[in-house]
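The chain below stands alone, shown as structure tokens; this is the form predicted on its own.
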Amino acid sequence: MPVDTEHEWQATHNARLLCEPLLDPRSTQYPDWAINVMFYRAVHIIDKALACRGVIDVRNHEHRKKSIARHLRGCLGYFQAFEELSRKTRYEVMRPTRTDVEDALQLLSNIERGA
């Protein structure tokens, strides 16, 4: 299976998960998890766009950011902000607010349009 197709599958899979009542970003009791699923949907959208440009060996977020800067410049700021929000919910025990969830939805939308 081509790399871009694998990323498309995972991005779609994550989108379906976000449609489940448990993780629906607008009504979930688990906004931290919803933000992280949205972030990883964005990761796969970006990785698919990079794969379509011949960048298939993205090893980590730092390498991904360098590749975004080179090939998807318009997405870099969105990715960095999204990565930071996701990191805070995962490692700093940040309790996301409704505003944080709305910000995540907007970041995802921006990445979907820009990739």
The other form holds:
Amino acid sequence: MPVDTEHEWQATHNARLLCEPLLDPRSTQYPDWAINVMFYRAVHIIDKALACRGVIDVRNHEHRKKSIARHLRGCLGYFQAFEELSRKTRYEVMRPTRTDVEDALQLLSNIERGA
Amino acid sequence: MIAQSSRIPHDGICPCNDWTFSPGKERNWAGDLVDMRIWARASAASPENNRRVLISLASHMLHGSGLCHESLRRWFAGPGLTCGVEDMRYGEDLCPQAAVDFVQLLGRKGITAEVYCLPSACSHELVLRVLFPYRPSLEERVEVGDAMGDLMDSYPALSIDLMTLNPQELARRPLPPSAVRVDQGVL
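Having gone through the form predicted on its own, I am curious about the other one (the form predicted together with its partner chain); can you provide its structure?
Everything in the complex follows now, all chains and molecules, and the chain you saw is the first one.
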């Protein structure tokens, strides 16, 4: 399966998970996980866009950011803000608020449009 | 690594220059392909710069992790020279100036948050924390990320670890005492 198709599949898969009642961003009791599923949908949307531009071996966020800066510059600010939000919920034990979830939805929407 | 340019084998398809990583290595076509790609990258550089290819490769291998062949594959997949002689020589000095430049980039975007630099074990890693006295809006956080992109343009050899913090986040996890405030002109 071509790399861009694989990322498309994973991005769609993550979108389906967000439609499940447990993780519906607007009603979930687990906003931290909803934010991270949204973030990883954004990651695969980005990786698909990079693959379409010939960048197929993205191994970590640092390499991903450098590739975004080069090929998808308009998405870099969104990606950085999203990665910080995701990182805080995963490692800094941040308890996201409704505003954080709304921010994540906005960032995902911007990346969907821009990538 | 030894260049054996005097022995140029022909495989019937194309000539290649035979590089070996260690004396006595048995013939290994996959290895020769790797060797050819290193040779090609070195050859593509000017005589003054081709030794930078080896420094870049050595840097990548030393700072990377995982298996040797995986590390090589990532190096090939990456951009050309990302860590040359000058970057290696002056690597220690890049972070302070980059931190000051970052504050100036933020200032141009109208962001006056405090910026702190955290020490890193790796001289090529710039760890920055941007402290807002309030919860920054999404637009402000995106602007901070854009400023990081501008900084990456100026310092492609640096690895940047950036985090934007509000007062609540800072109270829960304060910066270490070793954090240094970055001003417009000095660190």
